[in-house]
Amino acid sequence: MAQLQELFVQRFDNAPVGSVISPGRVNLIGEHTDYNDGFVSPMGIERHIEMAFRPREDRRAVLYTGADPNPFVIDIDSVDPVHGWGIYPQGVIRHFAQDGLEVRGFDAVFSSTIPSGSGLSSSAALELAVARTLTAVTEGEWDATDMALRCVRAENEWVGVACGVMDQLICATAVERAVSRIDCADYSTYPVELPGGVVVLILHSGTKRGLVDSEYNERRSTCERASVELGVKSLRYATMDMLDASGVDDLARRRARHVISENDRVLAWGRAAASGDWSEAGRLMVASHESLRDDFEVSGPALDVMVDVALDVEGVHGARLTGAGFAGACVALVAEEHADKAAATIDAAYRQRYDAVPQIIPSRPAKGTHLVDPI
């Protein structure tokens, strides 16, 4: 915090009034269900972004990422999307004066320890960061999941990625020692305690997407056409019995496969968590990464590694991909007395299973994206 005060001090000549806190997140089970109205549990990890910031009298704001010497800087006004990273703040920025909220320029240094391109959701994090600033710096109220939905319309509006609402909502919303579980169809969360005796191992592959827009979105897609052709509102609302009846192509039935079963793992996965049931737990992520390997075809080469790796390692209850695929993270249950261990050991039989270096990260479950005082 200290350094990221001194730096703003170097680029503004001038100390911040505030600073935010806001995790990345990684999600334990619930994967592509988010915008089919149906059940994650994520939870905010103890990598985050930092940002310090000062209101400013004009109608801008200024962003500097890092030891970047370069600032973003957005014009309040301006109607016209920006190129780079910093469509992200102007997105949140453009739908804060779309809906009639009080928008002030600022100043802001900003820090992540997040990995970029991770399935972490960095961009979330990013996103609600800002939208903490804005209210900050106009001394607005903050509602977290007003503000989450806020920043999920940015996303899909103005960067034009179709995402779902977890990310936004759990990197908002997070609860410290706590996995949340989130109704996607009325935002509704509950906590489910994380206790002593397991660890959350996040394992990064050392490979990155994009968020490959247009597979993410084909996903979507699809995902939607399969439930009209169910008859029901979204995925949320169908069963194997409608889609084993139904005529819908192969493609779509695949997806929606996935979709339905997902949804039973993400609810029994609450209550094999609740009752320490960690072997049934781990055994609902093993399927999961199965299922979106095999029907929603999210996995690619260095994931399914990563998965193979972990499960061969004692103590780990089970392990799957997290993120909305392709690349990036995957994340294993593990018994605490095991989990340095094993984190030395997946990191070592990965790197001999796979031309990439991997970053092997425990965290325990994070506070939402919130005010730090004083700074």
Second form
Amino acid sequence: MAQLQELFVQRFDNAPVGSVISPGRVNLIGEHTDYNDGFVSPMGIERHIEMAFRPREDRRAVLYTGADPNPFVIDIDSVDPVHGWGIYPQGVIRHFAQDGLEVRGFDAVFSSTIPSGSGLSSSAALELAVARTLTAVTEGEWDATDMALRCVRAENEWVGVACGVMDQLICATAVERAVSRIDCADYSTYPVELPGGVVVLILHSGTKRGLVDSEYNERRSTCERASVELGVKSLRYATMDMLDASGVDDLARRRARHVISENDRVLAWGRAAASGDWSEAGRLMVASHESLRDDFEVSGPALDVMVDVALDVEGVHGARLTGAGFAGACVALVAEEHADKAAATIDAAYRQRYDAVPQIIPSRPAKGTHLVDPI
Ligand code: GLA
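Given the form predicted alone, state the structure of the form predicted in complex with alpha-D-galactopyranose.
Now the complete complex, all chains and molecules, led by this one.
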């Protein structure tokens, strides 16, 4: 933090008045269910964006990141989309303005410890950091769920990515010591404690694939089509019996089968975790990966190798891809006493089998977007 403050003084010749921390996220189970009004079980991670800020007297947002000597300057009243990462802050600013919330200019410097393009939600973390900063400089009210949903709309409508609600919701509302089970039909959250004895390892495969992607949109529209054919508002309200009795075509049937079974797995995972049955929780994670690979078809070669490698290692209860899929990160649940050795073994074995440089990141659940006090 001291470093960020120093950088801020160098850039603006003035001290910041505040600072925000906004975490990335990893989803333990419940993939491609959020845009079907289903259940997800993510947590905030100990990798985050930190943003130091100060209000300005004019109508500009001036943002510096890391070592880049050139700022991104956004005219907060302009509706011309900017190019590059500035589109995320601009989208949040525009949505505040559009919704009648106060906006004002600010200076900011931020840094990130979330590997970019890894599927660990660095863009949601940035959006929420900007939303928290704007709220602080205008002395507005901070309602984490409401702000997350504004950021989702900013990403859908301004950035043009048809993401669901999971990333922004967990980034804003994550709690320490627990995974959050979120019901994406009403945005309610329920903490699933992660007691001692078990550790989450994030297994970044060292491969990237953008989300602005026709595959993601295709999955969404196939799910919508399946729900229309089944006569339900969304796949959340469909059952396997309904699917079996329907005339839904093979592709939509497999997509729907994933979503319906995944929702059941999320609830079962919560029960297993609550009773400390980690081998059952791990088994459900493996079943989730297989369903994503075979029925939803969103895995990729690096992710399959990573899961395969992890499942061979002593102490690993289960592993699966996390996030949108295709590339990026997996997640594993590991017995605490084996965690260090497991991380090293997975790293080495993956390098032998796949031509990419992995990053194994242990993480406890971390707190959602918050002001750091005192700066
Ligand atoms: C991405 C999206 C989320 C969610 C996941 C898949 O991370 O941003 O809304 O749909 O993919 O579970």
